[in-house]
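Consider the single chain below, provided in C-alpha cells and representing the form predicted alone.
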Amino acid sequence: MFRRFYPSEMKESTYSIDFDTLYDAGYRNVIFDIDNTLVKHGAPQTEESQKLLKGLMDKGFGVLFLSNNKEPRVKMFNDPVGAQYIYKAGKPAVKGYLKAVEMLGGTVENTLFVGDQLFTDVWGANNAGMHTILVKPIDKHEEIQIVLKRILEKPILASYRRYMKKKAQFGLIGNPVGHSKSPLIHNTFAELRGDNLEYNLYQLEESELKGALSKFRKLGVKGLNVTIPYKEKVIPFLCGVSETASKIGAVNTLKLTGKGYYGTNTDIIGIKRTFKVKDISVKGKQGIVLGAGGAAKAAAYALYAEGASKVLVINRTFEKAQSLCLSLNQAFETNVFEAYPLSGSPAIEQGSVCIQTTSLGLKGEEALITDDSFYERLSAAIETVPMKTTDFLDRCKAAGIKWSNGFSMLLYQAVEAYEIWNNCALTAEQIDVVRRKLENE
C-alpha cells in the first residue's frame, strides 16, 4: 500500500547527496523541488545553493526546477544560475515530470528527482519512473497544509525505514556460474561497509531468462550482474541501456528501476582500471581481442577508448568477428576495428596488447592461439576468465610479458557495479581487502 510513496533513497539534506557517484552511475539530469529542498520556503538563492547547482552544471548535469509555485517565484530563484524551470507544475501529476525530462533532453532512467515531500515530489517522480531522493525539509516552520501532510507522511516513512532494514538482494545470472567469485566480492564489500545486502548465484537456461527477470523484479532484487552467455541476449528484456552499452551491444550490470532493469557495462571500467593498476600502456599500440562474444565487445571498446591504433578481433568463427567489428566501426564512426580469422596470419605488431575473452580457460582447454611467436610479439596481456591461471596466461608468462589474470578485471567491474547499485564510493582500503581475499582463495 505504502510502497508507491517510497523514495529510491533518503538523505539528511540535498547538500549531503553524493552527486559525483550518481554521475558515475550514469545519471545525467537532476530535477529539483525548490522550497525546503534547496532553500527555506520563499527564500532566494544562497551561496550554498548556487555553488551546488553551478557545480552540477559544470560537471555535465542538466538541471531543472519543477515547482508548483507561480512563475515570479520560480524565475527569481532560477535567474542566478540560468538553469531551466517549470512553474505551476501540477505535482504530483506525471505530466510535469515527463515534460521536464523532455526539456532536459534525457530519459527517466538517467534523471534524478530531489524533493522534500512524499505526496507531491516523490509520488509523482515515482510514477514517472525516476530515481527519487527524499531530503528532510530545511525549515521545520511550515504552512498549516504542509504540516498536515507531514503528519500523514509519518506512518509511510516509518514503513519505509522498516522496509529498508530488510536485506537487499543482488546476484549473478549466467550459465555456468558455480565458479564465480562474485559472491565473495560483493558480500565482503557489504560486510566492510555495514550494508544490509546479500549476493547470490542464479544459473539460468536461455529459455528462463525473460521469466527470471520478471520474477526478480517482483521480488525486488535490486541489482544483477550478467555473465556468459547472456551479456547480449538479456538486452531485449531490459527497460533501457546506457549509451555505451547500447553501442557495443553488451551489458553486464543491471539496476532495478521503476520500469524494470536498466543495463550498463562495467566490464569496460574493469579493463580500464586493470590497465592502470598493472601499468599497461595502450595508446598508439595495436590491440588484440581473442573471442567475439559479449566480453569481447567490452574489451575491444576499452582498447579503442584507451587510444589503440588498431584493434584486431580474432575468433574461431570469422563471420562473428566480422559482425562485431562492423557494428563497432559503425557505432563509433571509425575504421579501427578489424576482424581476422584464426587460421590466417594476422599482422601482429611488436608490442601489441592482447585481451583474452573466450571461455576456454573455464574448461581448462588450450588457448585460442598456441603459436609461441604470437606471445613473443605482445607487450602485455589480460585474461578475462576469473581464474588464477589459464593456458593463455601460462603462455604469456613463458614469453616474459606483463600479464593480469581475470581476478583484476572481475574485481574492478564489481567495484563499479557495487557503487552503482548502492550509490556509494568504495575506499581503496576496502578494495584492497577484497583483492587479498581473491588472491588467497
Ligand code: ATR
The other form holds:
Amino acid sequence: MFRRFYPSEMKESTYSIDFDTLYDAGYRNVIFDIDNTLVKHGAPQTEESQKLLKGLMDKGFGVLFLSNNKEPRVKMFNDPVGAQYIYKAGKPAVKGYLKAVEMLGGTVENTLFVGDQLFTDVWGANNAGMHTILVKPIDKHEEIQIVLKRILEKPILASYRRYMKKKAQFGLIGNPVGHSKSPLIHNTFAELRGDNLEYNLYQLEESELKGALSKFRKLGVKGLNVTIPYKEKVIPFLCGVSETASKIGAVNTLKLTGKGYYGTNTDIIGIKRTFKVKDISVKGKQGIVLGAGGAAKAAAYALYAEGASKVLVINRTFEKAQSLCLSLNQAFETNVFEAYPLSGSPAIEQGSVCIQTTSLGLKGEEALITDDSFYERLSAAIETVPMKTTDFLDRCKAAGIKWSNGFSMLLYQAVEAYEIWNNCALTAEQIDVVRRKLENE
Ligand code: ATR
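If the one shown is the form predicted alone, what is the structure of the form predicted together with the named molecule?
Once more the chain from above appears, this time first in line as the rest of the complex follows.
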C-alpha cells in the first residue's frame, strides 16, 4: 500500500552516499533537494556541501537543485558551485523532475534523486521513474508543518524497513567488477516483474574468496554470479556443481542451498541461445574458440554440444589451450578438442563458427587474429566481450559473415541465472526491454 513512497535506498546522510559506485553503475546525473538534504533549512553552502558537489561535477555528474523554495534561496545556494537549479518546483508533481532531467541532458534511468522527505521528494521522483535515495534530515528541529509530515512518514518508514529486511540479495563476485552491466540487467528484471530483490557488485581479492562466500551464506545472499578471474577458482568452496559445469571446470552462477552454494554454468546457455536467436548453425562445422580462460571452456563445450565436427582452441599461451583441450577431451571421452598456438594456427575450414573469448576489445585492443583471410573463411562469429563492437566484430562485419556482439551472451546467461534463482520464466517482452537498455547504454 505504501510502496509508491518507498525510496530505492535509504542513507544516514547525503554525505555517506557512495557516488563512485553509482557512477560505475551508469548514473550520470544527480538531482538534489537542498534544505535539510545538503544543508540545514535556509543555510548557505558549507565547506562539506561544496566539496561534495564540486567533486561530483569534476567526476562527470550533472548536478541540479530541485527546490520548492523561492528563487533567491535557490540561486544563493547554487552560485558558489555553478550547477543548475529549478525553484518553486512544485514537488511532488512529476513535471519539475522531468524538466530537470531535460535540463541535465540525461534520462530518468541515469538520474539519481536525493532528498529528505517522503511525500514530496521521494514520491515525485518515484513517479518520474528515477532511482531515489532518502536521507535523514540534517536538522532535527523543523517547522511545524514539516513536523506533522514527519509523523505521517513514520508508519511508512517502519513498513519500508520491514520490506527491506525481506529484500532478497544477489550479486556478482569478480575482479574487476566496476564495468559490469549485470546490476542493470537483474535490477531491471526485478522492476519489470515486481520482485523484491537487489543485485550488487562485490570486488574481491583471491585471498578473500572463501571468507566472502561464508559471509554471504550467513547473510542469506541467495545467488551470485561469478566473473573473471574466479570462474574456476571458486569451485573448491562450493557444496556441489552441476554435471556439465563440473566437466568443463567452470561456473558462473551460484545458488544458495541448505548446504552452501551450488554452482552451474549459464554461459553455455547464453551461447546456445545466441546461436538460436541469430540462427547460427554449428552442426557438422568446424568450431573455433579464441582464448583459453573460463569463458573459453563454456564456449568450447557449447560448440561441441551443438554438434561441431572439431573444436579448435587458439590461445596466446599455448599450454593453457592444451590443458583446456586435454581436460575437455577426457571429461567427454572424445578427441574433438584441438589446441593451437597463435603462430602456426591450423587451416580454417570454409564455414567455420568462431567464438571470441579473450578479454581483447574491452579496452579497444586489436583482435587476437588480424589476418583478413581468417574472417573470410568463417560463416558466423560470436563475441563475448560485452561491448557494442570490438575490433574482432568489425573484422567479422567487414567479411560479411553473421555476427553477434557480447550483449547477447551476457543477456542470456543472466536470463538463465535470474530464472534459476527466482524459479520463474521471463517473458520475451521483459528480455527485450533489457536488450534495448543494454544496446542504448
Ligand atoms: P575468463 O575466465 O573470463 O575467460 P581469463 O581466464 O582471464 O578470463 O582469460 C582471458 C583470456 O584472454 C585468456 O585466453 C588470455 O590469454 P592467455 O591465456 O595467454 O593469458 C586472453 N588474453 C588476455 N589478454 C590478452 C592479450 N593481450 N593478448 C592475447 N590474449 C589475451
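Numbering follows the first chain given and starts at 1. Everything quoted here is computed from the prediction, not taken from an experiment. Think of the rigid core as the biggest set of C-alphas that the two forms share within 1.5 Å after superposition.
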At which of Lys40, Lys166, Ser281, Lys51 does the chain hinge as its rigid parts turn between these two forms? Lys166
Using C-alpha superpositions, by what angle in degrees does the smaller rigid part rotate between these two forms? 165
Between these two forms, C-alpha offset at Asp116 (rigid core aligned, Å): 45.4
